[in-house]
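What follows is a single chain, given as structure tokens, in the form predicted alone.
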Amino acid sequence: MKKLFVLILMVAMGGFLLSSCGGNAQKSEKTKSAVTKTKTAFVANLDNGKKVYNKVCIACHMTGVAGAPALKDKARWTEIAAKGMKQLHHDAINGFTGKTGVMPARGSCTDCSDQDLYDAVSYMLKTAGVSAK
């Protein structure tokens, strides 16, 4: 009886767990084609880039996995920031894959809106210390 209690528990974690990560995916297709289509002038909330960062970005970007540059690593966010802010934007949504590392499409935040996108890298571009044209 334990050992069918214990089953049970795990598979409704993890049904949690996996229905918590799934975001709404019409959502981002609709978003993802609307930005492809259109020239959206986007404007940063870094309140807003902060939460984003915190529930998403900062898996990779507090410590440099996979060879994302880390939060406080200055120098690496310089060089990013010289391709300027409409293309790492652009890599944020469609992925990235560079000498030093691998951006996933939207950061594997499926249910992030392009304007979220926006506000993280902004946010993450403040942080650093550095700006983008």
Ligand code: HEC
The other form holds:
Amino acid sequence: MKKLFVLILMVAMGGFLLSSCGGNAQKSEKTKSAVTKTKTAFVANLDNGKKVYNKVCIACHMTGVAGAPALKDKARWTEIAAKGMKQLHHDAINGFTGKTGVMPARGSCTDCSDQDLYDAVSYMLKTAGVSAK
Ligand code: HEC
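What I would like now is the form predicted together with the ligand, since the data block earlier showed the form predicted alone; can you produce it?
Every chain and every other molecule in the complex is listed next, the one we just looked at coming first.
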């Protein structure tokens, strides 16, 4: 009987320790995400970028339909890249009217997330052979 009591006590203690550990982990997780929010949160996933490009952006950007910069037009992409990644991401999200045409907001892809667009822009820059800060 005494043994059983000790066993129950141990299980209860174990549960208590586990739950207090979980609580701590959650706390540190919260602090972590609060920190990353203040930094640039986007990290390019080029595989996803390729998928998004092939689904959406390719319609205009492969050959340069409607005044879009074609991916093989490195000179033009060099100029575009000089604007910086933040600006290009912003233009891909909100749309952009330039000298040669109109880039529709999100390339007209309503179900593309901001991350998808970041990935697609990164993929396009890489394919064009340029890089943006
Ligand atoms: C309907 C055609 C069309 C589609 C689809 C399209 N674009 Fe564009 N995009 C354009 C045009 C046109 C421009 C050039 C505007 C100019 O400079 O006059 C452009 C320019 C851009 C630029 C350069 C913006 C700048 O600040 O110079 C980026 C980045 C871009 N597109 C990203 C994308 C991405 C990412 C997608 C796919 C999600 C996409 N585009 C789909 C037409 C399109």
